[in-house]
Every structure is written in structure tokens, then in C-alpha cells.
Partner chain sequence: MLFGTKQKTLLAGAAAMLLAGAVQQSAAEEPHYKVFLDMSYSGNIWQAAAANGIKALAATPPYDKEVEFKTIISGTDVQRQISDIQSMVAAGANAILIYPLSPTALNRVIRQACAQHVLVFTYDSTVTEPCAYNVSNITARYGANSAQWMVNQLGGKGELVINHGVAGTAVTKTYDAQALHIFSRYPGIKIVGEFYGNWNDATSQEGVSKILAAHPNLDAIWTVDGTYGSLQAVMKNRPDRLVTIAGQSNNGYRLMIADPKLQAKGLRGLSSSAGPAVGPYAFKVMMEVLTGQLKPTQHNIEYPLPWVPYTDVKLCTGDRFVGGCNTFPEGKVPPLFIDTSLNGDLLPELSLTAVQEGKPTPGARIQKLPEIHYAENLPGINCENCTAPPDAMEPNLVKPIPVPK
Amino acid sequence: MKIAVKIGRALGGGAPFATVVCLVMYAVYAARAPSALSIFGITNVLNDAVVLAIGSAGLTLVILAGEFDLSGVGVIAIANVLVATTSGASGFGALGSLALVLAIGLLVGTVNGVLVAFFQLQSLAATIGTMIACEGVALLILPAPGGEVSDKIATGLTGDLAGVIPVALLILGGFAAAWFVFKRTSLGVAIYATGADAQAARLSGIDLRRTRLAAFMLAGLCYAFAGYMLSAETGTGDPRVSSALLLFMYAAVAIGGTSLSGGKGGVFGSLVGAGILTVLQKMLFALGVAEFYTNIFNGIVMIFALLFGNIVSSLAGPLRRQVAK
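Structure for the chain I just gave, only that chain, in the form predicted together with the partner chain, please.
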């Protein structure tokens, strides 16, 4: 029992349940569509999931710190059009454009963080502002879909290493590993503490403003990288292509077991949450669910994932206290 709880804790909140759901759904999908088990099929699913996963990972950090952030889709849009306009032969190349978009992400994250942590603006309102501004900037950079993403990015990040290991898997694995290290650092602990109970955190010596600022900055970096991956997957720029992601990012975070009121959950769960939303679409297709029913099932599965996640964590709660004794 002790070990199970430990594993559960290591994965963070509702994540174990979400992982099981994701694997079961993938099994159903694979049973109906055998290509799901080929390297090609697996790579496709991972590529479909990776943008949402990384975007939701960034969002999770802000939500854990007890704030909201809507600017993600704006940063993704800017990153996408920048990669499409600067990564080509006449631009800065693959690494140069990566550095550029990360810098932009960091900048937008810093603006968000300063507005929320230092000027005490409501995060929801402040980040609506930055989101709209970012989408405007994206339209200025690229007024209509177009541009070209360097082949190094487009084929390099969406293929397989040695034909066996999907690059997207390495990236997602890297994010998960970084998270398990990060959550134990003093900043990681401070983010949890700030989101769980800001007053208690302040009394125990945590600098709330610095913590919130750091959460927004890290989130900005994640959004920028998500935009970079979106460019790799689509091979071009489109200033409007990311706007539909916003709700899915929040859905991925919630399904992954992170409490939208802060302090509970984790990035790993959001990565899995993004996986669930991606595999769900594949599974419903494989089951032959067509048209409007897809949306209905999407909604129902999301509600069930949330419900069961809640039940699992409320069952695990008393157990954990027992172990703690």
C-alpha cells in the first residue's frame, strides 16, 4: 500500500488515474486500427499531442501557483509566425529562431508576471490583455497564412530517431523528467505553497511575488516552445491556427488532475491530459463515431475523467494521511 501511494504521489494527484484512462483508450483505438501500433501510427499520435501537451505544461505552472493565464495561445501564435518567417535560409536558422521565440515567450511571461505579481492585477484580466496583444502582433508579422519552416525543424522534430524512437517522445519524456526534478526544487515547492495557501506561504518566508513571476516566465517559455513544435508539425505559419487551443489547454490541465484553484496537481498529469484528448479523437474515429456525436462523447469523457479523478483523489486522501502518521 505504502509503495502504491508513493508512486501515486510521485506522479502527482489524479495523474495515475489519467494515465490508466489514456492507456485503455489507446488499447481500444489500437484494437480497431492496427496501424496505431506501428511506429508511424505512434509517431503521428505523439506529434498530434505534443503542442497541446507542452502548452498545457506551461499553463499548469501558473495554475499551480493559484493564477490563470490566457496568453498561451497568443505566444504560440507569435512563435509560429516567427518560425515561419525567420527559420528559412535567409533568416536565423533552426536554432536562431528557437532562441528568438524563447526570448519572446520569456518576455511575454515576464510582462504577465509583473502585471499580476507586482501591480496586483487579476491574472485572468491581465492575460486576456496580453493574449489579444500577442494575437495582434502575430497578425502584424504575418497578415495571412504562409511563410516557410526550415526542413531541419519540420522533418527533424516530427520524425523518428533511427526509425525507432519518435522525436516527440524524447521531447515529452524530457519535459516529464524536468518536471520531476523541478517540483523538488525550492521554486517548485514555493509554487505549490503559493497556490495552496498564499498567506501561509508568505508567513513561512516564501516570496510570493518572485514565485508568481517565475511561474509566468516559465509558462511563457513553454508556450514559445509549443509554438515552435506547432511550426514543425504544420511546416508553415498561420496567425489564427492556435486560437482554438485555449480551451483544450485548460481541459488537459483539468483532466490531468490539477485543481484550477491552485496548489494541487502537476505537469505530468497535464501531459497525460493532453494525451487523453488526442487519443480520444483517434479512438472515437476508430469506433466509427461520426459527426456531432464526436463532440458529445468528447464532453462526456472529459466530465467522467474529472469525476473519477476526483473520486480517486478523495479516496487516496485519507489513505495518505494514514501513511503520514
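The block above covers the form predicted together with the partner chain; next, return the form predicted on its own.
The text that comes after this line covers the one chain and nothing more.
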């Protein structure tokens, strides 16, 4: 029991429960589609999940700090069209376009952080504004779907190494490992403390403004990289990234056990939450559920995402108290 709780603490909140759900769903999917257990099948699922997972990871940081962020889809849209128009041989290349989109993501995150932390604007309202602005910029860069993504990006980030290890798995594993280290740093602790009780965090000496600013900046970087990965997946640019992606990001965060009130949860849970939503699509398709009903089920899942997050958090709480005794 104590070992299970320690694992739960390391992963963050309700992440262990979400992990079990994801594995069970994948088993059901694999039972109907045996190819799901092949390297190709696993790579396909990971490639479908990676954009949502990385975007959700960035959103988690802001939510842990007690704020909201709607600008993610706007940053993803800008990153997508920039990669589609600058990554070719006549542009900046793969690394150059990556540096460019990361700089854009950092800039948008900084703007969000300054508006919220220093100008005391409501995060929901401020990030709606930046989301709309980003979507407008994306349309200016690429008025209609098109462009072409460098083959180095498209093939290098969606394939596998030596036919064994999916590149997407390495990327997600890198995010998970970085999170396990980051959450123990002074900034990671400050983000948790700020979201849990801002007044107590301030009295303990934490600079709330810098902490919130840092959370938004890191989120912007994650959104930008998610857009980079989206470009690798699609091989082209589209200035109108579906608003459904934003809803799925919040659903992934909640399903992963992160409290939308802040201070509880973690990035690993959000990565798993993104996996659940992706595997759900695969599982329903394998079970022969019509697309019409699939969309209805997606809506139900997102509506109950908050409830699910509260349930897994409440289940994790008593276990933590047992260990404390």
C-alpha cells in the first residue's frame, strides 16, 4: 500500500488511477484490433496523442498556479503555419523553425503572464484576447491551409528509431522525466504553493507575480512545441486549428487528476489524460461505434472530465493520509 501511494505521489494526484484506465481501454482496443500491439500500431497511437499531450502539459502548469489559459490553440496555430512556411530549404530549416516557434511561444506566454501577474487582469479574459490575436496572426501568415513541412520534421518526428522505439514515445518520456525533476525545484514548489493558497505562499516569501509569469512562459513554450509536432503530423499548415483541441486539453488535464482550482495534480497525469482521450477514439472505432455516436460520447467524456478528476483526487487523498500515519 505504501509503495502504491509513493508511486502516486511521484506521478502526482490521480495520475495512477488514470493510468490504469488508459491501460484497460488500450487492452479493449487491442482485443478488437491486434495490430494495436505492433510497433506500427503503438507509434500511430502515440503520434495521434502527442500534440494534445504536450499542449495539455503546458496548460497544466498554468492551472497548477491557479490560473486559466485559453491562448494555447492560438500559439499552436501560429507555430503550425510558421513551420509550414519556414522549415523548407529556402527558409530556416528544421532547427531554425523550431527556434522561431519557441520564441513566439515564449513571447505569447510572457504577454499572458505580464497581463495576469503584473496588470492583475483575469486570466480567462486576458488569454481569450491573446488567443484571438494569435489566430489572427496565423491567418496573416497563411490565409488558407497549405505550405509544406520539411521532410526532416515530418519523417524524423513521426517515425521510430531502429524500427523499435517510437520517436513520440521518447518525446513524451522526456516531458515526463523533465516534470519529475521540475516539480521538485524551487519554481515547481512555488507553482504548487501559489495555486493551493496564494496568500499563504506570499507570506512564506514566494513572489507570486514571478511565479505566475514563469508558469505562463513555460506554457507558451509547450504550446509552441505542440504546434511544431502538429506540423510534423500533418505535413502542412492550417491557420484554423480546431477549437475542439482546447476543450480536449482541459479534459485531459481534468481526467489526469489535476484540480482546476489549482495546486493539485501534475503534468504526468495530463499526459495520461491525453492518452485516454486518444485511445478512446481508437477503441470506439474498433468496437464499430458510428462516428455520430462517437462525437456524442466525446462530449459526454468532456462534460464529466471534471467529475472524474475530482473522483481520482478524492481517492488519492485518503491513501496519502494513511501513509502520513
